[in-house]
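Read the single chain below, which is given as structure tokens and is the form predicted on its own.
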Amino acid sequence: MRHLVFGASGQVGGAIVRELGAMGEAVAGTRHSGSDDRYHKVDITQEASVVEAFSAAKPDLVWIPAALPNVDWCEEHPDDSWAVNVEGPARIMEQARRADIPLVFFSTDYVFDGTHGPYVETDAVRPLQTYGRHKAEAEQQLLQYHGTLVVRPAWIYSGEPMPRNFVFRVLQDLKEGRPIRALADQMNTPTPAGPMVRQAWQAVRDSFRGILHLAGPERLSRLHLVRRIAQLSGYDPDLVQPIGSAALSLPAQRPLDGGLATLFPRYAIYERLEDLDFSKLS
């Protein structure tokens, strides 16, 4: 099967390329910026650019991890967020519809308000910020196509040494002695990128369509998560100091009592932070 990954240079996109490649699948990827020659440069806000990507790859399946994921930036630049997070995926979906091929769209747990997590697939969405509202709107538009699988993850991490990987950023701060503060009042279900991709691919092969929550097995505070990263990598967890969300005065409101669960146990993820190879990140 030929796969086309929009946003292959990101954390999730890179995981898709690695996991499918390891299974012997043919994978083509796109990037929005940078100089990685492995991926074709595509601007998903431009129809001609998307059409060209489809024409070159001739995919049997499309993956859309591409997004503007900076929640605070989206809050302050809603028009740009709409162009990339809503119109871009809808533009890709139209090409998938014309080719009558399935697509996998990566959404977010931020479609929920975080008042009573963890949330399952049938819970009503109620986003608190621009990013979540735009992701919810993209879900609605893409689900109008019968071939769409919407994957909702939460707090994605991986074992890759790249700036988009939260674990890597924490380890860099610890290594360089920078002070770390982490929210003690925000709960979520950290999700390993590789297992998430493998379960999404299994769902595609099962012809699963609609919304699927793919999240890790534990529900942790951000503080607990960062302290565990420190401990597992040989640092004193007390180097990470607690802070409350109210003290940060961030542009975009975060869901606090969040996290995801699934009504479909076949696709449950069991890998935990302890399963990471920290030697690659140090």
Ligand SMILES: NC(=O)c1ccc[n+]([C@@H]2O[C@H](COP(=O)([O-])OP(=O)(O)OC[C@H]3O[C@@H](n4cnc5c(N)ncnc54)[C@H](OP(=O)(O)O)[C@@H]3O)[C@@H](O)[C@H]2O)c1
The other form holds:
Amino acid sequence: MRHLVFGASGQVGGAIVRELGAMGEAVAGTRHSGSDDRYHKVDITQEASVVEAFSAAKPDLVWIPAALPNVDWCEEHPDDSWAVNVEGPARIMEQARRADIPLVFFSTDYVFDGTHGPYVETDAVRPLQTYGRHKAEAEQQLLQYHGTLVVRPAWIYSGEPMPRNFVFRVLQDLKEGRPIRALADQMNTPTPAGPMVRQAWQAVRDSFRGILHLAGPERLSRLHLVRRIAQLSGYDPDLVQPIGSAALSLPAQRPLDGGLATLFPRYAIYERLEDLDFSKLS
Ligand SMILES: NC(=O)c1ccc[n+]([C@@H]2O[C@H](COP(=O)([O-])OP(=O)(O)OC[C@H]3O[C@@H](n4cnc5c(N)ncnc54)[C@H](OP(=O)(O)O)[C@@H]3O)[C@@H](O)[C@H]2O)c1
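Could you give the coordinates for the form predicted in complex with the named molecule, as opposed to the form predicted on its own above?
And the full complex, kicking off with our chain again.
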């Protein structure tokens, strides 16, 4: 099968390329501002660019991790967020519909308001900020196509040394002695990137369509998570200080009592932070 990954230069896109490549699948990927020349430069806000990517790759399956996922930036640039987070995926979906091939779209736990997590696939969405509203809108548009699988992950991490990986960022701060504060009142279900991709690929092969929550097995606060990262890599967890979200005046409101669970146990993820290979991170 030939896969086309829009946003292969990102954290999730990179995991898709690695996991599928390790299984012997043929994978083509795209980048936007990135410089990795393994990937074709594509702007999903441009129709011609998307059409050209399809003609070049002739995919049997399309993956869409491409997004602007910085919630505060989206709050302050709603038009750009709409162009990339809603219109871009809808444009790709139209090409997938024409080719009659399935697509996997990556959405987010931020479609929920975080008043009573964890949330399952059938819970009503109620986003608190522009980013979540745009992702919820994209879900609605893409689900009009029968070939769409919408994956919702939360707080994605991996063993890759890239700034977009929060485990890597925490370890850099610890290594360089920078003070770390982490939210004690934000709860979520951290999601390991590799297992998430493997479960999404299994769901595609099972012809699962619709919405699927793929998140890790534990729900914990950001503070607890960051202290665990410190402990697992040999640092004193008390170097991480608690802070409440009210003390940070960020542009976008976050879901606090959040996280995801699934109604489909076949796709449950069991790997925890303890199972992560830290060897490339320090
Ligand atoms: N990270 C998380 O914790 C998390 C949690 C829940 C859900 N998600 C969802 O998972 C998906 C992937 O997130 P991520 O962490 O992998 O994000 P990321 O690392 O920021 O990757 C985003 C990708 O989108 C590409 N892109 C941005 N603008 C583009 C444009 N105009 N045209 C084409 N490509 C463009 C980027 O390309 P360049 O880098 O080359 O510019 C990059 O490859 C997103 O849909 C996000 O909503 C992420």
